[in-house]
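There is one chain below, alone, in structure tokens, taken in the form predicted on its own.
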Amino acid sequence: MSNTIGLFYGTDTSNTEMVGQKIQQQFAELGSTVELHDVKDTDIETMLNYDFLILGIPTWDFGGIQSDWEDIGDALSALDLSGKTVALYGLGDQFGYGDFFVDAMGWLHEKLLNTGATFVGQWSTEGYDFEASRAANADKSEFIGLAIDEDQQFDLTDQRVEQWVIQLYAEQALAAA
């Protein structure tokens, strides 16, 4: 496993931004170096400079994208990223908008789909109350990634990160071997 891992976040409350570095600590405890880039102020062919990328996106409302991520979309959409590996983290309410729970991380999968990335790091509905989410698989068993509710249950924030940072690991782990 490459030893530093791009973090890419957009954010507009810090929220996204603060999760990306709880999950930056928890790598640095295995021993894995996290850089952390905010999208807005990054030119988006850095991440062809890692083999390991961790994308963090908020939704807003009723399934809206951050809007830094959604600037950089299409040129997210013609990345190569043939090699590389990809785990996504996303912010939302889902009491407040249970119909579009983390709909934006969902938008990120679909844009990065044909970019030859692998994706990592799925992770289960279990704990989580919502109706609908762009996010999540068929039977709604999986999010695409970590979800994340800083405004409902972000008493389990810290739990949830370990345990996605610890599953990364064995995941990168399995693949490099």
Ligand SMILES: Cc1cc2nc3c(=O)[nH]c(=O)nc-3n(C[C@H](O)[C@H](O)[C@H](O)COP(=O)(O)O)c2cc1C
Contents of the next structure:
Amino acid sequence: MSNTIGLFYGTDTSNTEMVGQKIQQQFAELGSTVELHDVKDTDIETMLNYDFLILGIPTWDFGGIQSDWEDIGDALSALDLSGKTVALYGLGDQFGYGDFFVDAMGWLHEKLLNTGATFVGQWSTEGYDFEASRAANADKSEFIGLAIDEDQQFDLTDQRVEQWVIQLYAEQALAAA
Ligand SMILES: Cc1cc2nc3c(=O)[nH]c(=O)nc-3n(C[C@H](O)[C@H](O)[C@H](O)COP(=O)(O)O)c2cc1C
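Next block, the form predicted together with the ligand, ref. the form predicted on its own:
Full assembly next; the chain just shown is listed first.
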């Protein structure tokens, strides 16, 4: 199995791809290779080539799922990801869509719940201002993965990505990769 990390994203207006590139750069600084795949152009079985997966998804249309991810929802649920480590990141707009902030990241987590994957990269909700999110836990203290808001807090993106990648190392996610 490869030590290379597989990052899979879907995007409508490129923000999720751009954040994927920032994650890739940050891992490169730490000596790890990340391969980027747009789910629109990729056979979903490609995920099985990696032990460590990073999956990125934006939310559209009041809690809606980015269309390329939505198309493969059932195929995702059918994957056997046991032994694999998965970290999620989601793009959203907390002021424009505060009742649905990064909801699609919660959907992605739900789709993968029975695949056997181990999830890492949970992220504090501190510093965000939103009403509700499918990607947050019951007391709204944590998101299931990294939340990025390019619409309202683009100035925090680099710092959040850097901290999150360091956190993934600290969680020894790479030890399993
Ligand atoms: C029409 C529209 C609907 C949106 N709906 C949501 C939403 O329900 N929840 C959310 O968190 N963000 C929402 N957003 C914000 C997008 O998720 C955000 O702009 C994101 O960065 C887009 O990522 P992409 O460029 O990778 O497609 C919406 C944006 C637009 C323009």
